[in-house]
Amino acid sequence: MSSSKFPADFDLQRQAFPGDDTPERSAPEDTGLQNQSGANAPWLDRPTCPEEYRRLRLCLDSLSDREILEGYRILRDEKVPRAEGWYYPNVRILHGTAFEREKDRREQKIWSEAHDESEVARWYREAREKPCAWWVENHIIARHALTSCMSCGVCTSLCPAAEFFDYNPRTIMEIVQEKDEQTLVELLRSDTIWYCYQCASCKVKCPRQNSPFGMLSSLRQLSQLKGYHVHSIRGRQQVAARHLWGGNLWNRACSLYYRDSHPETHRDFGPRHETLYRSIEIAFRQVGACPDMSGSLSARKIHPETLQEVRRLWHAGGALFLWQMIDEAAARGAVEDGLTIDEYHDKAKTEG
């Protein structure tokens, strides 16, 4: 792409318009954000050693719920003028920090206490105490995922995950049909249920119209509800997923924040994505996106009223209850490992 296709005031080398920070500059010392003492906000730090993790946790624990929620709101809503409108630079800075995770845990707890428990959450609470076989027979996703499997193996033959992992959808469907409690528990404690890509190739080819990928989705929920997921590497990583996708949904009303997809962590997106990412700011403008800005187009900063409506959906659908179960399991794991919850999160995110 020739430089003539870019706006004249866009700095290709810095990937920024005049007056904008270079996108890569997101460390706390570059933000100018300060706490009451005038020092750079330590809750925006990215800890690298046990001492820094402990210092970060002490800082977060010293803040009241009101200080956490109000501090986050002030930082999130700080804005600067730009040609297209108001720009909110701190949305990116807050994303993925321990501060945002702590805010989410406290805010969602307050939200749950302020609202009546949803019908789905009540059902989940009851299901936690039931046998796994009961879940397979009664969970709506599981019930729709299996009619009468004849073990033909079509699902396994075309499964992308089966090509790269020790993973066999047909075997899983057989285990589910047998409804042996101990075997189901072992399955829920294993990495196996987390290998499915949820691509749905199995469903469209099944001669009996079963949905192995749907069954895997159901089993994952059950594993999280009962806390079995912490017994496997992929399962423990669900605490990171809960705060990545869950955090994006809760705070930005989207599952993938548009600045998440760094090429070094998304090699599977291919070389074209890496090329695009080098010019991400101008790409946003070419497609009409409004990254971290007010507006009516994609990638915009969501209006608080809209965000409240979306949050009602997560509450009604039982997502908050599931997130709470994942957080409680992570907290227990952190204590057992002698780690702070932030250290446990980062370890789970990167192990394996």
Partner chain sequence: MTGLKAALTLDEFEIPSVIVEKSGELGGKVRGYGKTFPDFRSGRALVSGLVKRVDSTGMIRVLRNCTVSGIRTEGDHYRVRLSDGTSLDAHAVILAFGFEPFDATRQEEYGYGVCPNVIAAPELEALLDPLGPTKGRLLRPSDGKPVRKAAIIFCVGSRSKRTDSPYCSRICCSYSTKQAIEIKESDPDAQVVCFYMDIRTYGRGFEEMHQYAREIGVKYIRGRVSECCALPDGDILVRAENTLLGKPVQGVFDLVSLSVGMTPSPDTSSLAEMLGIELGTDGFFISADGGLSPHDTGREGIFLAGAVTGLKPIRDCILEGTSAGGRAAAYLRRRRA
Second form
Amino acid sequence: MSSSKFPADFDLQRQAFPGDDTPERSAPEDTGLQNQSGANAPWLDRPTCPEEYRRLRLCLDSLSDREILEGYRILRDEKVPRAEGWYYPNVRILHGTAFEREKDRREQKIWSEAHDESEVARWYREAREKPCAWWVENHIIARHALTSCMSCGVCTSLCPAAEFFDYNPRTIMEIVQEKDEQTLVELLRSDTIWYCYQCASCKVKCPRQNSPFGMLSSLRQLSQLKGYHVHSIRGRQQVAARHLWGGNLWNRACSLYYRDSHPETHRDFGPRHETLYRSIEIAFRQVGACPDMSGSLSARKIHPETLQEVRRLWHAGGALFLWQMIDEAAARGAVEDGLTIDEYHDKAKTEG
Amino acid sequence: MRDNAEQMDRRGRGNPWGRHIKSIPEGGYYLTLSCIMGSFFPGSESMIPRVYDLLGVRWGINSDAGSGWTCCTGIAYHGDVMPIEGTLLTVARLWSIAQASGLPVITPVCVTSFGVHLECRELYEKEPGLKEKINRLLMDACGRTFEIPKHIIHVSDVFYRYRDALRDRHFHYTLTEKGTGRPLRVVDHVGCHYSKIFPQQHAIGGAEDCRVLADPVRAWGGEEVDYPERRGCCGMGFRQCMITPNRGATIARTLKKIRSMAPCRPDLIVTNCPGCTTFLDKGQWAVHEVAGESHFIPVLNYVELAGLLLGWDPYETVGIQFHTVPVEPLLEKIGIPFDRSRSRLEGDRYNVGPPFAGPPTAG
Amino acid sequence: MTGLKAALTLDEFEIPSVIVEKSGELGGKVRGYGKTFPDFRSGRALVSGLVKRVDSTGMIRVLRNCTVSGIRTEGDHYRVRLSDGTSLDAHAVILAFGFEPFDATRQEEYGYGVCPNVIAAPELEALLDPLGPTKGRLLRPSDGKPVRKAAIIFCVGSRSKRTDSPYCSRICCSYSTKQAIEIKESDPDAQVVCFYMDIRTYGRGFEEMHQYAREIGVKYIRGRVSECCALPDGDILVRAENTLLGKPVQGVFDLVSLSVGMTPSPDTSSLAEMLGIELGTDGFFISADGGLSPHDTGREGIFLAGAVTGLKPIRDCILEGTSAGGRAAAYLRRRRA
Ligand SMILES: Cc1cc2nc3c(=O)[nH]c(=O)nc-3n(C[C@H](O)[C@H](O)[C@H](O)COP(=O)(O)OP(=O)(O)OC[C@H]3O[C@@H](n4cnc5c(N)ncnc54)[C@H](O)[C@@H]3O)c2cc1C
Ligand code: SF4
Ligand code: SF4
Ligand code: SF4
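Show the form predicted in complex with the partner chain, please, the one above being the form predicted alone.
Time for the whole complex; same chain goes first.
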């Protein structure tokens, strides 16, 4: 990138973080946490049966906030020097574990308590108490998404979800237009709203310039704020979504992490993907990316300062409040089903 | 079958086409990278800075490591775990960094990002006072301010603008068959959030006859081939593709797209969205398993396509080993040399060679 | 049509008039219709009947291939400058220069101008016309194959904010139904499918015609069409939702006809500016007194008639030609007094 015009001395692949030259702790490559702690780290287990879930939960519950937060931070920032920069071997091990989720829940709770409620969160908290009909007239996305619908069906005609599911954006727009509270609540508690692909095929064609695309997005926010989403199988999946994308954002400042496509959850990607995945970091480095490394290109470890900055934005933008609502609904659901929160999460993620 | 190019009488396009031309500035690009592309096709992301440098355009990414880029939160927003205000703030921060660096043109590489940036901008237009509010929150949270950018341009727009320059000055290959000179038959799939959210102003050619991929394909020697499901969604669907039990919905769309393309006998599928690239490529394995149809049409995004035509190493730079459908048969057609041992997939029974090297058995 | 009727009405009041016609022939669009709804009489015959009467009175002068290039007040009359360089004096002017069918290339998703087998309603009108290019046989443009399956898409360029034409064009439901009947009657085995949102066959005899269409097997699907795609063999794939069943549907057709709506004639805005009279937000002229004086404009002695105030069926155009002629005659008499 030598001829890069801007900024002159910035190297996309090699930029180190401040303090990187004096590592406090470092570990040789591929001694990750797993090798170091092995059986000593039951909180990193990926349980498979109720008994294991219970054991994991007991273990996590026994850890104090400090132990969890600090432990996570130390592991996350452990690093190994490489010719191209620093490598953080534990990021991939922490990613997607019940430990990381527990850490996120506690850290976000502490964070929320330490900061004043943001004005956005306050708006959402108040909106939560109001009728659904109020929401569709006032939420910033919903109120631009429907002026009036003439039930022409153009939206449904090109809708991929209407083709695959028992789903019809036109009738949803009709329901919203009716503003009958009972029907709206039923809608928000059903699987229906979760079928939308968010593709915008409907938005481009609507002769009234409505946007079922935007309306569905807004209705889903409302469903989660009110806790209605746990009444449907598809809606319940949001607890997994919150930890998948929300966890990636909170810890890595990206909605997706390159290890999200684990062959176990992505069998349909085929055997070539499986082979590739076995040496995915090598493949990433081969094409100049920075998997779990310092640097600025794909899959790089996020700079702590950058992370702090965007976390403040998500607090201000109401994301923490939304996640808290999802967590509370999930906690209630887990109690009802007699499951640990971890098992509830995994069940929601694989059910449907 | 009648020739598509002939059937697509371009005279008729003249009118509407002229209504959807946007101006693409020649430089000053602030590059925002993509969590999807970075997770699935990291080579493409590393290549964009190289292509920008090759073209000699002024561009940048961040001024220092501490004020790094982050993803736009678009996936989380469309996956319903990020309120719009969180997205507005995240995007505002990126704009603010770009503006502090003196780079007026935001160029997202991801189509989801492109849509999200434009949606943010539209909200500011529709909502009086919103800009002041977000600026205030941004200032309180991290001491930055932003202006609404005049130009939000997808990286594929940049490639579109420089398509002739790339061909004339830099390419080593064209989209033609080695030996015969036959133009390769190319079908395109433009990402929904590129062409459907704001088709009038921001999609080259609009939503119905989007030219952003088709014109570069023509310029680079290929034959543009139309197919009935051309404007259909790829099925990515955010929560549909990422939550395992929902993925049937995604695969159903892939199946529909691929079945619609197959009778046109394409040599290549070209895309401009990392999500679509992923599911049109990896989805073909699912189509093979679920429907028993072995189409295996190579899929490339526009960066990979340009990278290969530039003569860059297919494995070391472009990263074709990240594809589920082997790209090697296409390389052989064009005459691009490659060293299979570099793929690191050698020894895998599904590697290049049979059953993929033969003609696809259309269903 | 409207203009001819207005001139003939003035003639009944023994008031001389001049018809300024832009094209080479009188009669406007109706001249090109083999059959017209609701009674299936020949449009061409209607026009030639009127033209014969225009030619036989001595009071009406006809200027063909001629337009108005300027108007100004001069003493007690208007001085009308014409495109051929000459000018004429008039005490009253009736604007009856009609409408323009919607340019279907603007509704891009239907592929008009790109797929040869997607045509617009005036072209279908010509294909159905026994004196037209195919002698009334419905052959599709790409390969001359007889059409066995036709789709008619309603509301093209109407009732859509996206094309800046939120209004209903009022007569496309009726003329499309008429066209569907013609296809079905000439070939009972042919399939005709109409994609509609609402059937607005509002006039006397119109709804009866619609019922007849259904009885002879014209199929109606309630749903606005979202997209037409050309298949490799030239057939057209049409997508919509059958909103009464709540399911997306698609069908493959030999030919698709777009029932285009109305847009203002291209000369509307320049004439409005020239005369200093008002246009509605839809781009058509609006009449004075909030509509209480339907033919009057803000300018004294300038009158409106026919499709210049929005598309209407022939019957209404005849009515408006007649009443505008009468209104102008009354105005001239009062002026003289
Ligand atoms: C496809 C189609 C089918 C139809 N079928 C039927 C039917 O079956 N039955 C029915 O009742 N109605 C039908 N109609 C409606 C019918 O066409 C109108 O009612 C009728 O044409 C309106 O007549 P008009 O004289 O007001 O305008 P027009 O027919 O538009 O005539 C306007 C005249 O003004 C001339 N002109 C235009 N600009 C200028 C200018 N600047 N200077 C001088 N002259 C000018 C034109 O050349 C033309 O001769 C149909 C319409 C369409 C689009
Ligand atoms: S396209 Fe628009 S007007 Fe038509 S049914 Fe859908 S939302 Fe309603
Ligand atoms: S955005 Fe949702 S409702 Fe709209 S077409 Fe796509 S899947 Fe259907
Ligand atoms: S008359 Fe019928 S086809 Fe024409 S715009 Fe009105 S509803 Fe649509």
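Take the two forms, find the largest set of C-alpha atoms that superpose within 1.5 Å, and that set is the rigid core. From a predicted model like this one, the values you see are computed outputs, not experimental measurements. Numbering follows the first chain given and starts at 1.
Hinge between rigid parts between the two forms (choose from T156, D327, L60, Y257)
For the motion described, the hinge option is Y257.
Hinge rotation, rigid parts compared between the two forms (°, from C-alpha fits)
The rotation of the smaller rigid part against the larger one between the two forms is 30 degrees.
Distance moved by the I280 C-alpha between the two forms (core-aligned, Å):
In the core superposition between the two forms, the C-alpha of I280 moves 3.6 Å.
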